[in-house]
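Form predicted alone, single chain, as structure tokens, below.
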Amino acid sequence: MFMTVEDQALNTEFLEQGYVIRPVADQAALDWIRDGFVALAEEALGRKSDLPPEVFLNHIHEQVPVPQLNDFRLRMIRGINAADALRENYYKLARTYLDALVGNELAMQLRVNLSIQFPDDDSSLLPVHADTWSGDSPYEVVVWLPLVNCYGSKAMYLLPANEYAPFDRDFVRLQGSSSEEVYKSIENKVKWLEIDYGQVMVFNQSLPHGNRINAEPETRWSMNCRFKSVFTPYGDKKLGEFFEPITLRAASRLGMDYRYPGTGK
């Protein structure tokens, strides 16, 4: 393979692994967007904050009262979305990861998401699931971005790919069970993934991962958006309705373009 030697270890350790955890390729597009959510936050409490942001991130959940969790997530989702630089900047974040695992011409999902875990709430909770399990494409990849540091029960879990050959097997015999099932089934090989603000991780969404209640005592701030390849196959999920073209080379752009002289197609 015509890899770099530092491209073919990060290719290896993503096939073995699963995932990848890696400093962000662009630090201040990292702080630019954990200051927006800073922003968002402190307008949706009415109030400026004095704390340090990741003090501040990390206990929240001080301030927002529990029932008012989800409309205060979907709105610093709406306001984070509404920035324009926001996707080109998370993007930046695992340029050259992405690069390198998944190529140079890149679909993006239109929105990025956002989670917000409050110490202790169940209300949040992701159960065990695989993204291709309900119409996701194979071919994408996730990049996982904590904005504090993310640890413990805090973090997400995965089954690392070398466990996933015996849950593979099981499968057939673990459907009609609840989430709760499958995750008993793994939790004794699942990998909790330990992750500092200032790391990024990109990982393979066709493994089970989920979450857990978060006992630790402080709140998880986390952000997660696919790519994909541009012309390899789409899930449910297609180019223009929820991926859009964000690196497309000359080359490309002149195929998808052309016509046959005098026919116009």
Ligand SMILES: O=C(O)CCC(=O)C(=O)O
The other form holds:
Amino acid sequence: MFMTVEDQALNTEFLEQGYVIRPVADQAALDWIRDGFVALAEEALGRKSDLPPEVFLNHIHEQVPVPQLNDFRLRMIRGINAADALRENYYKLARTYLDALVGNELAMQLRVNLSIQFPDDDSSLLPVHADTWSGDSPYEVVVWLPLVNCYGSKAMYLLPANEYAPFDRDFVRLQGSSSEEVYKSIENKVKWLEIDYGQVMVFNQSLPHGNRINAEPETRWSMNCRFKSVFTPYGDKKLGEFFEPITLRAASRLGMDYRYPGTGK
Ligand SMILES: O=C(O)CCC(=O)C(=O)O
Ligand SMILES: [Fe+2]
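Other form of same protein, the form predicted together with the named molecule, not the form predicted alone:
Full complex below, order starting with the chain above.
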């Protein structure tokens, strides 16, 4: 492979583990996103906070009642996605890693998702799944961003690539089992992805992953967004509907627009 040594190492790590965790590639973009959430949450609560941002976000469950959590989360997602700079800032967090792992002509999901998981709350859990089981293309990767430090059950888990083969062999037998049974079958193989604010993760969403009840005393805030190389096959999520090209290069623009002489408009 004609890749730099660094790019090769990153690719090998991603293939072997199914994920990479690295410092964000753009600290200003990260702070812009977190400050945005603090401002949106203050607006939703109708008061300013004098707490440091990480304390404010980690303890938001002390200010938002559980029955209002979903509305609160939707308000946060709408608010942050309404800012024109969001997607470019989100891309900048992982640009160098995406370049190395996916390519430099990318399609990005139109809407960036947000998870908020209160301690001991079971209302917003994602049972074990792979995104490809519900129509995502295996050419997609997820860029996952913690807005607070995530550890223990406040983190998400993933079945590492090197543990996948037995799961694959057992999958047919597991069909008809509950998500809980599927989880139990891999419980001692999954990796809990400890990751701090200031880091970003890229993971292979075709590996089984999910989360459990957050038994830590702090709220988890994390974002996720899918990226793929623009000319790779699409699943149910199509270009123009769900994905949009963000870094098309001149040669591709020319190719897409090309008409043989005399046949074009
Ligand atoms: O954030 C999580 O716990 C799971 C995220 C997830 O399933 C995804 O981004 O595809
Ligand atoms: Fe997922």
